[in-house]
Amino acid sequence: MAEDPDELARLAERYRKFAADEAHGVSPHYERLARSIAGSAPILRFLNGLPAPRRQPNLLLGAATLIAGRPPDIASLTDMVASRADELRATMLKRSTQTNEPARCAVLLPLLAALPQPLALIEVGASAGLCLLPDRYGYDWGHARLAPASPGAPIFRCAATGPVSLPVAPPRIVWRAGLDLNPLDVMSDEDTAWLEALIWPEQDDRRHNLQAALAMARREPPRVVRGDLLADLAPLMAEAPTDATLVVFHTAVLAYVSSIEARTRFVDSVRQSRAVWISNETPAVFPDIAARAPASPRGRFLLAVDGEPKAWTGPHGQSLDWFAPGD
């Protein structure tokens, strides 16, 4: 591929923006590294040789971590691009940023527990399906706690504010399934190593919680179906028991559906079904929903039910700032 100076400049700005908007205050290591990548011509040229959707920072950093067995610094990443470029490229072409953050269940649980029980769950973009198990984890919202239902399950800490009704018991889930273009298998050491590689260097609590959630999930692996959210969601919804409240939910998934038309078709298909639709995405994914929410705090997701905004949430489930009127 011919070198395009404008494209290299755009890539450098993308990594500077990642450092400032996503890594700053969250991962000092990745903030420094992303800024260094933005100034590294060899790494930018390597990225420019990949298809555009495969140039994202989290994918590069996760792939390099997987190969090296530890988060890289700029020296080791530069060496990897020079000496192991084929391996790094193959990993970035094979893998996707399928961060399966089970702690996001802490922001979903108040919504799930408030619905008519029992529930049938479908997660779109389910990865390994760890967010399909919200009834098995424990939760600590600061002024309310819920003990885990499964032995050894992690307890997720989530700072909850506002007039949110926090559950005293987990929801009753009688059926669950996930949908993903490339499902990950909780029984696969290779797939679970990839999930761990996607966790940022300083986030030891997230890593320990992921390991505990995976150990629990291996005792009864969640079902995740390979398929596309436009072509394969309706048949999966048809499998759900009709005497349960059907819930279709997703977190940090629709941003990867770049076509606004495709997003609209997905939303229409869910809204025209019997399902309750729960979305937890960056505000840019559904600007019409974000326009009806209070001003967005930096780096938060917008939690909504059937298109009605309810709360701002931490991207890894670490906070729930409820602004919708209480019940």
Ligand SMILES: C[S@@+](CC[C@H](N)C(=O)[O-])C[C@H]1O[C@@H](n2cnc3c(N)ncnc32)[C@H](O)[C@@H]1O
Contents of the next structure:
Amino acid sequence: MAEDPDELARLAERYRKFAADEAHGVSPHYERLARSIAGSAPILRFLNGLPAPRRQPNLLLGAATLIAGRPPDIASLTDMVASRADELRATMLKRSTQTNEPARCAVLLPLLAALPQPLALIEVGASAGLCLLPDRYGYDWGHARLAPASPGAPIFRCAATGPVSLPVAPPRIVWRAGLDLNPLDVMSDEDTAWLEALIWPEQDDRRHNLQAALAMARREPPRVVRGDLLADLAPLMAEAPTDATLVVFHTAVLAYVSSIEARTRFVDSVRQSRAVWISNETPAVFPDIAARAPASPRGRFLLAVDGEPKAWTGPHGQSLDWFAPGD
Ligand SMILES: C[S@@+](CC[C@H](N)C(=O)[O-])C[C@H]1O[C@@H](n2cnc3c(N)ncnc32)[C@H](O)[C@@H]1O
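Taking the form predicted alone as the starting point, write out the structure of the form predicted in complex with this ligand.
Below, the chain from earlier opens the complete complex, with every other chain and molecule after it.
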């Protein structure tokens, strides 16, 4: 590909912005590395040779981690771009950022447990389906706990504040299915290695919890169907038992649906069905819901039920700040 200096400058700026806005305060290693990438002509040229949607920092860092077996530093990444460029390129073309964060179940559980039981769950954008197993994990919300129902399952710590009713028993889930453009398989070593590579270097708790959740999920893998949430939801909803409360939920997914019209079409399709709709997304995804929530603490997701805002949540399920009136 011909070198475009403006494009290289834009890429450098994108990696600098990633360092300042996303990695800063979360991963000193990735913050340093992203700044170094922004100053590295060979790495920027390598990125410029990829299709535009494949130049994302998280994709490069995950792919390099997968190949090296540990997070790269600037020297090893420069070396990889020089000597293993084909392998790195192939991984970045094959994979996408499909982080599956089961700890997000800690913010969903109070809503699920408060619904008429039993439940039939559909998760759109399920990745490997680890968030489809909220009844099996353990939870520690600070002032309330729930022991894991499955032996060896992780216990997710989530700091809960506000007038939220924290469950004393897991929800009763009688049917569950996920939908994803590219389902990952908890039984595949390649897929699970990719999920691990997407976790940032200093986040050991997340890595341990992911490994424990995967080990548990392998004993009874969740079903995740290949399909598009904009086109393939209705047939899945039709499979759900009618004597259970149907819930359609998503976390960290609808930002991938780029047009607000398409997101609205999805919402209409759920609202016109019998399903309860639970959304846990950045506030920019549904600005009309965010407009009815109190001011957002920086970097939080907005949790809503049937379009009603309920709480700000930590993006990896690490906090739940409930602002809706209590029962
Ligand atoms: C960041 S992951 C989140 C996975 C999971 N919901 C979680 O919170 O751990 C986003 C997932 O959404 C899926 N996805 C994006 N657009 C989609 C669409 N139009 N239809 C179905 N799945 C989609 C991606 O393939 C990816 O697996």
